[in-house]
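Here's a solo chain for you in structure tokens, the form predicted in complex with the named molecule.
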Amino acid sequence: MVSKRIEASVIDAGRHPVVLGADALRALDRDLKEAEASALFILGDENTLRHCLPELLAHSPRLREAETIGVPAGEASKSLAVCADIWQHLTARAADREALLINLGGGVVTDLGGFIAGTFKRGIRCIHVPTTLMGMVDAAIGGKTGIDLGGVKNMVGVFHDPLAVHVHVPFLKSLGKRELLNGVAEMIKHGLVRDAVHYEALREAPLHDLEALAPLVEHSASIKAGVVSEDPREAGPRKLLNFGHTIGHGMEAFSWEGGQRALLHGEAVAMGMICEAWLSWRQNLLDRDSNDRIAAHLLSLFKPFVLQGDEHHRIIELMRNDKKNAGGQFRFTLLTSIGSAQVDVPTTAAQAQEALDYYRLLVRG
């Protein structure tokens, strides 16, 4: 029998490949043959097992023999208790070091499953199949894994590279609009720090049209892969990806303290990018027109988060708790133009406060 040629492209993310294209899941099936695993397990959450597993099995028949492990959807599954359950489950099934874990889900499942794979019996192989936009363009790529501890995100983790990441954009059809936009924020960031053409394409793209979005998703995944391949263990260049994240993390943590709604990571990063583009202008790195374009674009996509002004101290305090900002002064990744950025720009707390004030006045209109 002549089998149809597999249409998938492979890009290098340093220590692991990212497989893209219409046949990314058929390519997975082919790769499973080569992996010669002693046993196959699929980890997913209640949503990904319902919406994505049937399609995965349709494209990758070898996975029909896999055993499925389900966890509740949501960040709470990135816990030591869930890990212990899964480690015990794998032990009860006599999984050995040649077992292979397929992580089918968003960043929660790939962070958790990557951590399980990195630690069980000192490390077994895993493959990530991201199902959220955040997963496809960010979380699944780069080998960072981890779980939360004592309310602190990603407190315990290891670097553990998957054998590969297989990106199948049609999985996004069941994803809600808010979750989709959450990933769009990271795509916009990729354009802003690395690729002006990508940024302009994202401005024009009909975000609800998956066919139109697919090449942009793949391009964003390749930008993340490219940055990671220059810096697999986060020694420096990966800091480029921190644009929007210093103030963004402060905003995200602040939003969990109540008052208004809890922000999704990408929503907080969108706010952070508005503030940090302004800081880039304030530090004479970025021209004013570019700043204004970026702010107007992000505000058109993301619902404003109203600040009163007296919370700024708390947000700055939360930014200080972020492990990136150890040692007093803030070091921001700031834009030098649309499409390029500079890392480690020293910035004072007073300047960060001014940036928050800029955002506050902007959304007040």
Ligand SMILES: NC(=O)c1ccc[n+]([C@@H]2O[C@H](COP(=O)([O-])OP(=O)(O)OC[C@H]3O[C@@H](n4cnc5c(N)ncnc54)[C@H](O)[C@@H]3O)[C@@H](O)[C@H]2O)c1
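Can you return the structure of this protein in the form predicted alone rather than the form predicted in complex with the named molecule?
Below you will find a single chain and nothing else.
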């Protein structure tokens, strides 16, 4: 009997492939056969194990023998305590260095699972199966892993490349609007720093229509993979992908401390992009019209986060732990136009505070 041909496309992300298309999960089953793992484990959160695991098992029968490991949904799972529990679980199951961990979830699960795999017994293999838009276009691609420490995002981590990333777009049916927009923020970032045509396509796309969104998901994943393949360990061009993240990470961590709603990563990055586009204009890198278009677009998609003037100092303080800082100064990725950017632009705390003031006054009208 002739087996059915697998319909999947493969994008090169340098040290690992990204597999997309109708048969991405069937391709995963084939990859599992070739991996010849001594044991299989599936890490997921309470949502992905409920909503996505049955579909994964239907397409990848070899995973039916895998043991599942569940963690609570949300950023709080990216902690040393959760890592210790999983390391102990793997130890109790006598997992050896030929074991294989399948990370089924969004950015939290792939960040956490990649870190677990990269550190357990000095490294075991893993495969990412992202279930959120954020994971499909950004978080699962590139080998970055990390957990949070002391309220600072991704403070502890290692580079650990998965064997592959398998993207199954139908998983997005399980997402609500807020979670979908969370990933759209990273897609917008890809367009702003690398591809103006992609950015304009996103401006026009009906984001609620998964059929219309699917080719844009694949293109965003290819942008991320292309940048990563040029610079796997973030020595240069990969820093382009940090646009919106220096201020965004500070605002995200600040939101966890109380007061208003806790921000999703993409929501914080959207606010960071508004601030950092303005900084691009202030430093004579970006024209004012482009800055205004970017701000209006992002404000049309994401609910404002109201800031008080006396809160800026705390956000700046949280930003000081940013991994991109050097010599006691902030290093920003700033736009030179829609579709291109410059990395490692020195920026003072006073300039960053001005950008936060700009955002505060913008959302207050």
